[in-house]
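So this first bit is one chain, no partners, the form predicted alone, shown in structure tokens.
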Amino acid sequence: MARTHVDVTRREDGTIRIDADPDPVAGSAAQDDEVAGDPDFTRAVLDVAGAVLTWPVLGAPGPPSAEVHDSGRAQQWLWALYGERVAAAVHDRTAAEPHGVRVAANPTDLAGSAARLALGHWAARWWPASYPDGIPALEQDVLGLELAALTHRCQQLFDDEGDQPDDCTAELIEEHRDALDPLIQWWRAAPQSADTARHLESVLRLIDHAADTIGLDGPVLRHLRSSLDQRRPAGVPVDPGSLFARHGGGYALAAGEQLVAGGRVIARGQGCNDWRRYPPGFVDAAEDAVSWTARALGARRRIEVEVVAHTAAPSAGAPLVAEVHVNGGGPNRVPLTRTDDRWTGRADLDPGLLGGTAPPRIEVGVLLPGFDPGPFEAGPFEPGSGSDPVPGADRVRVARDAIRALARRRLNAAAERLTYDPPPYDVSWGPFLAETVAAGPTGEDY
């Protein structure tokens, strides 16, 4: 069995860090990049018993890195995830002086399932659904049920302490059980791909076993049990997209009217669409989803902001705002209102900010107060000897483009029903059922 290596280090605060071996070709670049810091949307994360596991979504497949804050609790899964050598190294570091050791890690079945579970949580939070970019949204109920199945498969990673938000099998089944009947219909209708049929049956059986273990009941779960007990008929293939209620049906960009008629246009531009600053399902993930116009209305100065809405964006009760900085000054908050396919808002600004003859430097972002962690500050990245540093803002923009490219590759693989036998560490293998639905011929009109 192929092995890779990890570094196990005890820190001054007593936590133990497991660092996955970087790509040998891009090792120095990866280390520099880690020092500068990567945005949240480039990492898949799992909160497990005694530790937090992290995989690079855009990186080469490999074991996760880990921050172990309770090595006693973590010992229940360390050996099954990394192998006995790593588990022993973590145990030895618990009482040792702060230093590290490099040990071999073995690929395991649990490692593959955990990586897939983490990637599913990543997709639920960061999938870059965009109408103008042609990336359809994922059906959240379908994804939620597959996450429930994967969580049940990965139960060894969790314990009964109650401090692991990703140990949520019961909650996921209850929240997304409306998709169970369509999934059963899809499985019984003989999917065109034999691999998809096996995938569906695996998810359904895991959900059934999880519900039985947890003690969940209800008509739809009893229907699931009776369906699995019967021999699957040789049904007629069905398009899965027709089985699921799609959010935002008929969604199309409307031209709309100008927010303000008349007035002199001082400046126009595109704002920053930082995915970290609002919850999933609020704003279209396109890079140019945020636009603004500064106008002079007599002696008044006004900023108008338009944001392309996500197809599932709430129409009321969401205090989304635009944050406007003029010439490096403090933030001005502009409340936004959902209208059709847009969030729009306007606000008067201090005329002194937009006076003078020089064009103003205006920066606009969109955020949800109370959710917003603040703008991401990435340091410059040194790509190599003799090359100029890449500014942090450009690094984040390039990362967003890479995430969009990843989503398109996965959708293409789902549409073509590409299958292969993946190694346990490959976090990108095999489409999720929600990706197969999104890539189908009757998905949203992108």
Given for the second form:
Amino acid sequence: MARTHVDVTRREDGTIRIDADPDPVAGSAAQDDEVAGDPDFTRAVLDVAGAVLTWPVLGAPGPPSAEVHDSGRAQQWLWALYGERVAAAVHDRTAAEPHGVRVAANPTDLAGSAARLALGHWAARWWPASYPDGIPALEQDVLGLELAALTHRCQQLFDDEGDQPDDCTAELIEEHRDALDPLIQWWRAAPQSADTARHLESVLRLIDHAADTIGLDGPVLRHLRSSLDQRRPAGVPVDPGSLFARHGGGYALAAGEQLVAGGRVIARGQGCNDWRRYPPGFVDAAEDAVSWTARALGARRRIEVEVVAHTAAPSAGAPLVAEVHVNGGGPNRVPLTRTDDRWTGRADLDPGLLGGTAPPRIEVGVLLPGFDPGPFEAGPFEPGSGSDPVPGADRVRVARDAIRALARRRLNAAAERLTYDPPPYDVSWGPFLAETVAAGPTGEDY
Amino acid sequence: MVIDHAWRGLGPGLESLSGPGGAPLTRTVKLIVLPLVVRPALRPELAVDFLGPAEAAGLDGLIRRSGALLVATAQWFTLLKRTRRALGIVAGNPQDLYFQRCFELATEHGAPSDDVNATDRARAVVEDVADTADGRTVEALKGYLSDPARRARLDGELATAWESRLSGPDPGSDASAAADLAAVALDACGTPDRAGDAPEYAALVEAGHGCLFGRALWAHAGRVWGPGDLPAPLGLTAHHVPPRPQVGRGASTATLPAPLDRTLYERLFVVLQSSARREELPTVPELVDRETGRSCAPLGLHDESLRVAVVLGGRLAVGLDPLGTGEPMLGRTAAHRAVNSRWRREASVLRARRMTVSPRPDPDGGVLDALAHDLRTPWAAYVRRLWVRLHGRDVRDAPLEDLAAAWAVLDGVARSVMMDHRAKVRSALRALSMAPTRAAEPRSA
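The block above covers the form predicted alone; next, return the form predicted in complex with its partner chain.
Let's see the whole complex now, leading with the same chain.
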């Protein structure tokens, strides 16, 4: 793969910025912590020693951008991630040289593993699982164990200063150890796809090495050690999907039952499903997952909200609410409760708001109180500038669609179990084990 | 990079000290290669980020000549890990605990032999490392403080020490002089060019401003920063003035009171519970005796440089802005800019990881709103953690020599507070999504 170039600049506050995408897009890339206007769910990030690394999830595979806040600590890995030229450029910027410089970055193994680790963390939080869209959820424990393996593989990026939450191999193994035994079974059953077999073995060996190196112990880890020590028996093929307990998968969407009989429908429509406003695992990621109906019941005006639930959504303890704006007025909150495959709720609205002859303009969003960072605000978009014809909300919707398309592409690739030997940047984009499980049986293995 | 190349050049036999790709483990470099092989203190020409060709060749040679020693170290490490497993020991990271000891074993005995000698040595080291706490435990403290006669004696001593704490001239009614000097010192922090050469820090220590600040707190906790709308006691005490410390007989991490409201037991409980290197601590009876005096000293600390660090930390804490509201607080300094830009990075990462809390108060927000509240009053968590760290240093007789050392602690506490916040958000979100997926029992409201 051809080398790519990065821009290395020093900011006023002394931090060093490495920009992986030097195309001068309106000259805005280096202005702030994130590229202006890109929704949070399009960034994969990694906290490493002395820096934060960022990759665009929707972009082509490549080296990360970096915000280096402690270049002394970062020098331990800069050369291994970007190559010597970039490390030297950062060093020069730290010392005295104030001017930015464009240098070539090498596609190193560490860059490939780090990108994959960041993408895995992204998938654990933003994977757009949806029943109506046909995008299955990822098995979190399987993904978590692969992240543990990748974190260990990227150990050069971390030091023991204790300020890097992503240096969490031990925590990941502990939290997701339930999936270890099924993964061992899957590996012993000798998947016929050579790629999957190699992939599984590499993850398991990394976990074993990590556990040994950081001093984790326990029955399942000893079982892992002894399994890896033995020659792998040619076992009976298994369906990996059957090894993992699925959360209430495969429900059928009940036809939208009427919440309230009677009344006159004034209006109905779809709300906005902004993924940023609630944590993962609560709401189905489909664009049309949020719908509402406004009714007249005598003199009263009532709104009913229905939200398709994520297959693993909890039914208690999480007070999701819908936020309703009528004709641009202040928000009304409608508490939602989980019933089967939906979150539902209803509330009376001020009849005055819905009294006019013109059809009311009703906007409905869903959010978790206390979590919601607020509706998306696009960056410094100037309507007259001509550089960006898409307003904020539309731009986020387009980005959500692009994420769904990405998920579908990745699941297809996992199902096809492509055999290839790509260079480091591309290998990072290969399927995770959790995606292979989610892609389901292809017939080849069984 | 030179270390990495030389390391790979040493060939096989180093797997237990290496990462999955063959590079040395981060801790191998930090705990073995740098301090024990390279020893930059003896070779200052190697103590820089970027080496010239001659120095690089020197470093390379140094590591290659230590090849056999490092291979032997790696073998001892494998043996010690096996011994540790056999003994059922799981506490601590074996790299931190054994790396240096393995290098010593390799230096003294070469590679471990196949016979019982090596096994015995390994066992002795593993048990030795596990035993270094040597009675410096929470259980020992509990036992020591359970004796009624001893409790009565300590209670008497606390009463006497507390009575005499205010002898000497009145320190005056506000600490604004200290606050001004602190601001100047903080302005020299966080900028790589200036840290370490700020005379204001030495001046603060020299003039005993930490002591004065602590005494002002005893007199009127509400007004120590002088007039204004600042959260004056910063969470050091929940009372109008700090109460007299009691002996105490129990503690739980989750319900510890504000630092200056803690009992003797609670103060030492934190030290004994969190201590990584307990062998450096005084014995339990000595700890208790010294804590009696310390708990009645200004700010609950003996050493003046540590008290001054509380003043600096307090001055820093009131200007922290985790939510990026940009609202002007007491004039911000270089230290504030450094920590607040760290918070901005953290907020950006948390958004990308879908781990947000609402910046505005939300009555329906439950535990997440409580976490957001902590971000709106960051000084409480900050000063609390800072005090614990300084107290730990005081117990070990480890003063802060200069501003650079103080800044390392102040900055480290800021990072810890951020790590705490992220861990709390993570666990709150996990608790929410682990709630039963089907309604189990009705709950009372």
